[in-house]
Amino acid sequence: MLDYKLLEALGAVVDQAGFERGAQALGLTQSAVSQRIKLLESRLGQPVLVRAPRIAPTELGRRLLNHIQQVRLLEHDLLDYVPALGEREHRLRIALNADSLDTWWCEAVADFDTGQPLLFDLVVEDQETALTRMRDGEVAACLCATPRSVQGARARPLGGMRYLPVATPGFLERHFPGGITPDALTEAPGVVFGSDDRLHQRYIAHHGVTAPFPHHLCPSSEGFHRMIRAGLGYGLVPELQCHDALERGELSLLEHDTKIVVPLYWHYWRQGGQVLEALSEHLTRVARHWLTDLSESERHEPVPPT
């Protein structure tokens, strides 16, 4: 078998982006964790962490890190069984979008209560690096737009996010005081959440825009709403973010019949082990309190959440 010793070094040198750190965390001296990976990396053959200019695994160590975590997950099973192993606290790493992130995610695991300490240790990404991360194992579940799972791993559909085109009332006063046309969508300053945010381009195809038009990028979930807040563009928000400023009137629909609706699933690991087939469960059940139906008809036509 391998020596975990040695992989545990790795873990915490990379999870603590140091070998201080790394060694505080593990209870030991720096020296002794410089020791266990240059024995590590010797009995490879290959190095397993780039030192600089700043602390990485390479693709060997990602491996490896992989490896432990997948251990970890089924080592946490056995404990229901044999407390006395020690570990207390459960880790799982997730990726999800931000819009998730941002609105519904932290409401929905709160209530989620294995009975031990569970951390979460969550990574923001688009859907394609978030599934890319899933094949590779680097995370044990992730959040995204797209119904087929990976290898090894099981999907489930959670239920739609909901966008709605708002801008402040000034600003649609300003931008579009002709109603919403095509000449219209290609002067006014959108926010798009990065180069590659097709809802947008989504949202204005549906009126015949393919031309490029002005807008400010804006990688944050909360920061987008607080651009189209401020009255800098207008943009597709979550409903769940701009409810109540569209309610207080702080905010208004471009168009009343407009929505996008972008499907989540929640893709996980079989061989995750019993807490994160319990938090799949989980998810699967409450979602709904946030999610809309999937059987809308936009059900098929998925588009990567921002």
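Output the structure of the form predicted alone; the preceding block shows the form predicted in complex with another copy of the chain.
Partners and other molecules omitted; one chain follows.
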């Protein structure tokens, strides 16, 4: 049988990205946590962590983290019947993209009420890579751009986020005096969220540009928007975030007939308990107020969970 104190130590080390911080989260010494991990590996006969170049779970470690994540969620469902199990406070760890967090997410969950305390532990991750957090057992749910779920999880389509190519009027006059041309797109500085952000490449590829282009890197949704408003570059901004600036004339569209829609799917553990299931139902119902319906070309048929 699994010793859940040992699994708790594994979860803390991965969640906190280190033995020292993991020990602090558990209120234990670093030595005690290290001994628990060693004992777990000894009992299982194989490693559960890769120590270098950074702390990461092995394949077995990921399976164990997925297991303990779901056990925690299910245990919370028992509190109404067995109060002695622990605190009623419930914490959900969720990975989501910065643009969703800065636009619609908070309003969407503001009126979600389970009748008991619920806290969110949010991990900001690009929509293209958030699913790796679930695969590694680090989160109970995530928002990502793919319908393919990991083993033991479900995926629900929520809708799409529309992104518009925008810049300040002055930037357009300086860098695109002849309109949107391949040459201008390879010379004008863009603003890109991070190395995993492929939106900009998708946009310029639409115009036949595949060559490298000058760009700023800004891993902050608000900072990204501010750099564009300051005239430092052009970029793809959620329509929800730039609508007012376009209305006031602070920003202008590079072109009116091009929009990029990023599909968003909500992934969550099938055995994640009543609160996670209720949150999933809630998001599926209310997300349409902020997200656009996906066309058949934008919405791939979801792959059934394995």
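Residue numbers count along the first chain shown, from 1. For clarity, every value in this text was computed on a predicted model and none was experimentally measured. We call the rigid core the largest set of C-alpha positions that still match within 1.5 Å between the two forms.
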Align on the rigid core first; then say whether the Cα of residue 281 has moved by at least 2 Å between the two forms. no
Once you line up the core, how about residue 271: does its CA shift reach 2 Å between the two forms? no
